[in-house]
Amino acid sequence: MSQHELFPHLMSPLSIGQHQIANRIVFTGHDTCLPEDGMVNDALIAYLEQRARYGTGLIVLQVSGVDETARYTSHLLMANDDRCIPGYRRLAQACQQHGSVVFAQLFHPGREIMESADGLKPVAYSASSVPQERFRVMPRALTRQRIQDIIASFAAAARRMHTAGIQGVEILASHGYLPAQFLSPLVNQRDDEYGGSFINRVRFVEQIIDAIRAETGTQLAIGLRISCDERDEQGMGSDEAIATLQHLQDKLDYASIVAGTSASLGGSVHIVPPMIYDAAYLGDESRQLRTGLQLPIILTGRINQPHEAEHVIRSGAADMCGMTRALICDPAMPTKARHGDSDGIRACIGCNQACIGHFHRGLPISCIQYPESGRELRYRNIGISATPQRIAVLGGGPAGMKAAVTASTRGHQVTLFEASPRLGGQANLAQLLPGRSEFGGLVTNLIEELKRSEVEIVTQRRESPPTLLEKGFDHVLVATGASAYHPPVERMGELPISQATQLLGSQPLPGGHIVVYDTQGDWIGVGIAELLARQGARVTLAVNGLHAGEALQSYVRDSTAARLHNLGIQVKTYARVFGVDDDSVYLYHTAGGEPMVIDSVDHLVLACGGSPSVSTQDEAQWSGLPITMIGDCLVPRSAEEAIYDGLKAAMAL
């Protein structure tokens, strides 16, 4: 079936000013910690091009600073000095020669300022000395001649993209950075020119905009990126939006629409919306937001499949999609559409680990499912094996997956024992917590490329790695595995006590009193909380670390704690259980060293994350062999981990 049969709206042709733009798809601009020195390097070139390769229509590159004051983080890109126009210009070729359309994000945060490159804390600028509440920075307001300065920065910056042969420039007017500053009643608190009024508030904004132009002329094509609301009740709603871009649109070649802000914990969770949030959950706002609006516009927020995608378009939601997520997951996304491959697409999960996650860790981008992201100077090309083998992987889950799948790629004879009737593993009980269910995504893809491989799959048989070897097989790699962590607890009573995987899966659940006991601050002990305060328990969630979800990406641990806020789960922090009596649980606090209690308990779930399955005994023997251990059998980690570990055994054999 042909592109225009399944996707006809996605896959057509659109101006934005005088670029035509082959399809539908936007690679919206995204943080990605690879620049180095705020320039443009070969990583990112790398990272860009491999999505250009595929046939994505638009990119758009992640925030590049137009000030020094701009510098929200030590990973962004600067373009407030012509040495950077080289950089910019190599990489709008490598894209440009595939056929896709690059523009470029100009950007100052204002006060939305995370971190510095030596730790200390900046002085940070805005419309209003009025404090940012994440961050917490209390900014500077600025002086007419420096608002003056910084409209001229943003022209200057447009001329070195215009000059790179970057195609357009996209003004950050969202998630409250600092062009939203201006825009809001509640933090521009002026009374110059360009506070109190709306025409004042929009003068900011409006100025940048005529600089740009009477800087770069006609060819240069200029966007505004605004958040629908900022999903913050001390922020901008719709209102403000929807009169930004009627007074504006004479001005600009198309708008980006967007949710949240970054100023709160709960707005910011919009910036990159976990998979708790329905796929293209943004489409009503944008209908209701562009009508009177004759702009292009572009919609993001979770749109993840081009069946979504198209629907979008359509409806008349949009005129294009961003699909960022779905790109990092899958680069050649848009090649599997035009064919009608819809099938052997690589769905985003919506997990947030290990793209918008490492950038809050200052990591370079990647995708959990897919860690050739962001190491496409690596793993660009997999390659054939100049020595075929055969290889056997023992296990099936997420690791012994993507080690098959990659074996088998680089020309290896491979077969896959699994010992259950089910290949996935521990993933498959990810899905059963509540939100989580698209987590079986990571499952389903996987298989999905097994399917399409020669890999042999062979289930319900257990084998071990020297019999395997003494079968003729050159290689094992060994993926079994963990079994459920039991730490040290005192028995001094019945009081039942449960593993959580165990109760994944199992009906019915207990009820009455609860303790859930979290030592790993990940999905499994919010999970199994929410699950059964839903199943109408009362929960105490007795967590060994700082705050619940601790080891989460912020968005989906604060989307997380406000479900567990709302279920009315009691959380317990430094608190380290040490012994049970009938109905009592008896903890440590962590920091303190005194003792603490919690009566009247029904269950104790234990959350405490796995052994190996795998002894060192095991290991001790197999030393010599050729016999690799992958993923959670060589030590518990998270799915990431047991990927990215299948990738890297598969390539070194």
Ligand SMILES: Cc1cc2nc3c(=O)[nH]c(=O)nc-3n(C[C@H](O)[C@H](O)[C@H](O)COP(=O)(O)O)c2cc1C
Second form
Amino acid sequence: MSQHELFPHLMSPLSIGQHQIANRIVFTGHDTCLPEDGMVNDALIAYLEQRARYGTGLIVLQVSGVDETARYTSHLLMANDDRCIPGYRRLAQACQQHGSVVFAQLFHPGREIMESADGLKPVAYSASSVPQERFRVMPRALTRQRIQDIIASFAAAARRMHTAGIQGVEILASHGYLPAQFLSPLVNQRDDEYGGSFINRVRFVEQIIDAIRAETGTQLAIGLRISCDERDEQGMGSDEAIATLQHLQDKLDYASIVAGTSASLGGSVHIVPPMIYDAAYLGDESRQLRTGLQLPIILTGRINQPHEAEHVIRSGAADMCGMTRALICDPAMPTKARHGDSDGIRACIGCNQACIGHFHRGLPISCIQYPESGRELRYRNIGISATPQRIAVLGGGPAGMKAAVTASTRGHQVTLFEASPRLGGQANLAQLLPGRSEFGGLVTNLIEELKRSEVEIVTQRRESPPTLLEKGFDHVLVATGASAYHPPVERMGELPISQATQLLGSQPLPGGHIVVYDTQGDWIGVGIAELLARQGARVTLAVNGLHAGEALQSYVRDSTAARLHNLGIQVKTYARVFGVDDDSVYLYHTAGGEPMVIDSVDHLVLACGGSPSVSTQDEAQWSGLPITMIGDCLVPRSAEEAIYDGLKAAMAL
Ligand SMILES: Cc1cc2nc3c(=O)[nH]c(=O)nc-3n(C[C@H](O)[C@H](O)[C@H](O)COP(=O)(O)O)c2cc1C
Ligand code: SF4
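Structure of the form predicted together with the named molecule, given the form predicted on its own:
Time for the whole complex; same chain goes first.
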């Protein structure tokens, strides 16, 4: 079947301004933390070029700060100085040579300042001095002169992009950033020509567009990114978005639709919506919003697969689809879609762990399923090993599967042994938790890669590494995982105690009043608490930390916190369990050392992580043998580390 029969809408070309785009797939702007010193570098070019190479129609570069006061993080890419032009030029050419069109985001965050290079709070500016609750920022209102300066800095940044050969610029009025702060009747309390009426509030962004046009002419496409709804009681709804687009449409070449705001915990979840949100969940809102608009519309938000994107465009919800995490996770997605190889697409699972999760920790972008992402300079070419070997991989969890696929790709002869009947390991359990079913996609994707490789798979067989070496394998990769850790809990009675991982998938689940003790702050503690509460149990979640789900990426954590709250789950913080009797759980407050008691308890459930399955004694016996341990058997960590361990070990063979 030809590409046009498969995804006729997605694969058809579209013009934005004076630029023809080969298909409707957009890699929307996303901060990668790859640039250094605010400049485009080889890592960023390699990352974006990889998406261009496989046929992404439109690549929108990550936010570029237009002014010194735009530094919302310490690693922001900057466009406030002509020295940036050569870098953008190299980047544009690298992507354009593969046929992609390249736009850039022009950015001022206003009061949305997350952190700074020296760790001190900078002076933030906004339309008015209205505090930002998420980062706890009280901004200073911009003077009229500074407003003019910032408008001029948008135009100057656009001129630099144009000079560098970038084909369009996108102004961020989305997610509560400075233009949105002017648009918002709550944040903008000015009484000059930039505040009050809608016409006054829209003036700032309108003057930015006019200034860019005056500086660059009509060749440079101009787009506006805007939230169709900020998803916050104090944020803007669809009325403001519709009014803004209708007012500005004659001056724009396109609009890019998202949801949410950076200003609040609940609103920020929609900046990178986690797996709890349905595929293409903004489709209906986008369809309504665009009524009466003549502009090409890009819609973004959990559009992960070509068939979903095809539906979005066919149904009239948008003209193009942002498929950002889909492309972070699988840069070759457009080519695979074009060739009808949907099964071969490594679908993003919306876990948020290594993409936006890395961003929030100031780390270079990656993907838990595809650690090569963001590390293109090192892993772009996997290459064939100079010394092909017979490799045994012991354990078919994420680490073992990734190692096996990679080693096979490198030309080794690989056999994967899994003791259970099923591949997937711990990742199979994650998908059983509420709202986590998509996590199983990680296993499905790796199994698909295994199927397409030359790896021999042997299940239900236990082997020991030395025996495998005796059988003629040259190297054994041990990926046998972890077992559940049982913390020291003094028993002064018969209160039933279970491991969370043991309860998952078992029926019936315990009822009554259950204490879930979570020392990890990951998805297991909050997930089992939610699962038990949904089945009718009264749940107290005792966490050895500041709050529930402390180790989760913040958008995953905050959407989970909302569900825990709605289910009436009590959260006890700073808690360390030290004992149980027949119906009570005894804890210490880990900051103060004071004892705490939870009474009338029917069951204690432990979510306390794992212990490595390979002992130090085993390891000592293997010393000197060609054996490498990877994943949780080495030290229990998350799927991200397991898969990356697998990649690194296979690359070292
Ligand atoms: C790591 C990361 C950084 C992001 N930074 C930006 C940004 O700089 N500008 C922006 O408009 N959106 C940013 N976003 C949001 C994306 O453009 C996109 O709207 C979001 O990922 C949802 O789309 P998806 O479901 O296709 O991934 C970021 C997303 C991620 C994952
Ligand atoms: S880390 Fe998770 S959410 Fe991010 S791109 Fe990879 S699979 Fe998708």
